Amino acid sequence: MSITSNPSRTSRGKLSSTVPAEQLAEIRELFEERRKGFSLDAPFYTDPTIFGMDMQGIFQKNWLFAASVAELPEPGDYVTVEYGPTSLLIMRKDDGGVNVLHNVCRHRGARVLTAPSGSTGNLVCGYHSWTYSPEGDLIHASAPGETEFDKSCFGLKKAHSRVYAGLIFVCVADEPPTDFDEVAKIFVPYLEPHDLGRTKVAYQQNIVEEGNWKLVMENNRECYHCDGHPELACSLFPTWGLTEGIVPSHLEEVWDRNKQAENSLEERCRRYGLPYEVVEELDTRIAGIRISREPLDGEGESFSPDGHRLSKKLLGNLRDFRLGRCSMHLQPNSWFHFLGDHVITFGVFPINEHQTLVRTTWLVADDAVEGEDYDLDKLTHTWKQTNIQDKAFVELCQQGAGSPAYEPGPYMKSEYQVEAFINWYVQRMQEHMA
């Protein structure tokens, strides 16, 4: 099946009702046949159309995680994120605050800020100097004989932003979701122990991997193909995702092993007021969400060969570096690991229906110093190695969806966490088509 067109256009140059009826009335008929329990139809995947469409319904109208407040220390910082046909700014503020513009000039639509990140005063498009303030206001634009020209109207657009642990969220509908304030009272006081707000970068990685953004996801969703994470399974418990009854009878000992740590873990946080409980709502809201506290395999301290601390300095205020990791899991793009002695952040950005970028910052405490208090290339082995073969396995799966032979097939047990997250995709997407 193909149901790839050229969307017609208005005079304003933006899609008109995105795809032609016929067409529509398809991708309808393909979300509504959607057979729960199993992976997606091959256009989901492979689609440009599709691919659009999720850009309006699920990116352009949903929050999603950007940045943390660490990759943007100083007044003038800033970081530019884009996915799909969308380019943000993101700014830290002189008041400390962050302020979000659409990095589109207002004169001729040209990139304003062309590097990843970078520290400025004014904003300067490079194409014809059209200057910007931090708020995005138009001070300067030179236009000889345009005597009716109002430098007023032609600021750079706004978007929606929210801090809230030290995680900087984005969102450029005109009225974003409202539930996320709520989500966020749920995850906050798990977070804000780490204290993000006095941790630096420590490294970034991009990658982009050959794959639709979905197919990104929901490989992260899921631990039934953690055999393939050698490295990771040293401090990662491989039952993650199992239950009482399905555990294969090779992992049992694993699973005794977990349930010992996780009784552990769970008194030391009882002590020390963190909370550790499992909340998972990741498709009965639209800021769908899971987060927990669980425990880590050897010392279960961090993501290490023996599970001993990477950094030694502890984050925030923590008293204790036994503290398994803090792992949020958020609609659409995504999940996060907070440790004693580190952070790692995770954002999935699509660049087009066959390529995704995974974003992945791993944050330490401001104080840390390289080569003393922590070794870059342990601190980062685990989740460098662990990105290599998720990125492989991704794009597997789209190799596979891109054949004839494909068809959907059915997600286990252990991948609910997939389905939760197909089945979020979906009602998203029937509530933008409706």
Contents of the next structure:
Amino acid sequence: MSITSNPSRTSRGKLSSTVPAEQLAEIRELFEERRKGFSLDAPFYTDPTIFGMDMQGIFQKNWLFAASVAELPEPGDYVTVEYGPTSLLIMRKDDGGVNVLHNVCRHRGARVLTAPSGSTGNLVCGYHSWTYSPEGDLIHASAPGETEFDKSCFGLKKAHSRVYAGLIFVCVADEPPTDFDEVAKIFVPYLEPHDLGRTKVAYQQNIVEEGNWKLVMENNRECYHCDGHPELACSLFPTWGLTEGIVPSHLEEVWDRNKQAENSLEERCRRYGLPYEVVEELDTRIAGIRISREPLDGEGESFSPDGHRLSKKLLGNLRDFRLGRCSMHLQPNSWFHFLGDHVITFGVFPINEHQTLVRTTWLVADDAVEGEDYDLDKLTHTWKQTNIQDKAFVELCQQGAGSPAYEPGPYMKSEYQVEAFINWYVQRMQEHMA
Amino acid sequence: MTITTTSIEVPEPQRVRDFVMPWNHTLSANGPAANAARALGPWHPQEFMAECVETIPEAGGLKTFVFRRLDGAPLAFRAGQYLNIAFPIHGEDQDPVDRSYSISSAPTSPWTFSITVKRDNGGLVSPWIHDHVEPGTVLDMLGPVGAFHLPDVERRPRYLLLAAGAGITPIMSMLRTIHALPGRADVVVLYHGAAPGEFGFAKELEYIANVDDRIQVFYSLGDRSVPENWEWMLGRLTAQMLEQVAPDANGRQVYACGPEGYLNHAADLLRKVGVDDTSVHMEFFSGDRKTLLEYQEEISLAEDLAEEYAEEAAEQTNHFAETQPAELQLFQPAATDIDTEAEVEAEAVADADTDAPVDDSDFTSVGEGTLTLSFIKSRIKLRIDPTERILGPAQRAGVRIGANCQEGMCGSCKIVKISGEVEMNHQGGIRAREIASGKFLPCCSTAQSDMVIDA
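Okay, that is the form predicted alone; can I get the form predicted in complex with the partner chain now?
In what comes next, the whole complex appears, and the chain from above leads the way.
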């Protein structure tokens, strides 16, 4: 895929050094002096300049999760997503594919579409009705008396996109990192059996957390705090994140139950040809990933108090409800749970240095009927509660990072994924600044 | 000499993804269905007479009786349903004895149908049937009845079919139906019998399991003593046995038929192996008093329905007497039924189109032309020629319509027509969905008839 359209003029009109040299040197030093295994220094969570650099070094360079195909089921359906200052239009094409366009009118820069989602034929800017085709070509701009106006020079800017197993990823860099396609080869076999193409959105929740996007991600990457999630604790074994040697004696019984559940899940996965092994390359490559299929406690079917299914319709061509959770973590902005009866996607969309939009979407089989096959409140209960609790944790940390007494603290053994995320972040940013 | 052997590879068939009963398209079609298809629509019970045309002795004290309707119509039903039949056991002058029997044939071959009856020597009816019903016997029947049947459309046709003894009858109908139809399916049958020679349909089951790779059949001998050459499973139904034949029972729809004790036991076990209660469908074959009462209730309801339909049909027959070919009148009873939502809706729309009068007598009249466009919000009646694009004259007449490109691209002039026809040459400013819901772009449309417009 290549970006066609207009000659790149990205260098023109940009201030060459958005960050004064002195401040840049200071920030470089902060990155270089980052103590491994410890949380970041306060400015990484509080400083608007570093936030701006994060947007350039992470969100304008890497592949990002945007939405799932279920959010734009029909041709003409679109969603808009925003990563810091970047606003993108993701639109379902008539041929079933997906177009990603910058949501910036080429006339005077207005947002072309302002709704978070909707359905449209051509794209009409609300300001002066400049009208673009779904491909982004400017097809109408009323121009009485203009003789030298060449519409072909003013198409909407395009961004790269990939749809893998029903998940839509975008990259606004001119040259996107190439290892994402390799990573897709890892995760597609895990996700494809759940057939997102035949799901629908049962519910979508947008939460603005008063916290830096990295704190949101860090919080997601450990379950050390899972005592604070009583609803989720019914489904996750309390031994999650522990390894053989470090199981405390009061959890030995749970550990055994977990082991047993793991064994029977593996047996089922082998029977149905579903991959379940842990693949973990969180900071050893650009498209950092962790994926695995793990058992859930209780009946092992879904995120309900007793583990029983929350939707009666199996996804895709799955044969069994007891498939635990296939969970995927991707750097830098997403995580997912794929279950037999539903899928939950989590996307992280930074707003500024202290605010982050977390979008959670519950997907069920598209022939599942609300009230008959699933109860919406029950379907969404566990993760709605968990999200509220997580929001509170993230906000506590954000407040802490802003306090004069804050200093980086150590990540525990069970928080190795947090360290991996931060390590990934530091590597990417140093490459960016190099 | 070299001997070469060639193994015959059976190629995998290409199948449609969902499993759909052949009448489903008729049921969900918007337009009026063809008469023959309607006659096949298995949507309500009828009273009819049928003639026995063949009897087939089966293993296990079972006997199959094949019938055809006297009126020549096919019998419409769903696999798993039963018929309520009047047997003149005490002679033609006395009241007949009513009994319900599951249909064992498949609705995919509807021109004849069969019931399969187990001889119960202590009983009143079944011995009489075995001894007296023969080719030529005509019986009064009511049906089809019963909610124990395969769905009309199933995206995940993964079934576990459990049968004990004569409970195989409706299961056999299901199995024959699935075997007869294309579409992906994954079917496991577990059939409990009392003795090796007492599995009804054993040869056909063996055949189906051999030629249809979607279907697996397992047998188990109840709790009787076992002969040496028995190669199948032994003993009553257990959770272990379920796990063995269908380790993915959890994700299947279960249909079970047999004696009450067997089914109660099966219900417990299914719960134990994680099958959701809502995925279990049961038919009590030899019921206790309670189930018998339920049967009776359903049959009396069916009788009422059948009567109602017959009356309607009679009216219709009179009504259409002159236009319908004589033979088709026989099928009419089944053709009175489907007021699908879509049809009702279509009619309502049609009504609105032709009948809904808009009182435009006090609207301001403007323009000249052969057609009249009534704009109900603006209270303007615009006369226009069929060659003129609507937008310009409408705007000049004072109808408030936003517009920008005027070429059918930007969609800013989109409005709704309440009635009438337009011809539109748009360029992407409107979606098919919107057109279907009555919207159009006046900038690139001409009127083809008088119109009422919501603007």
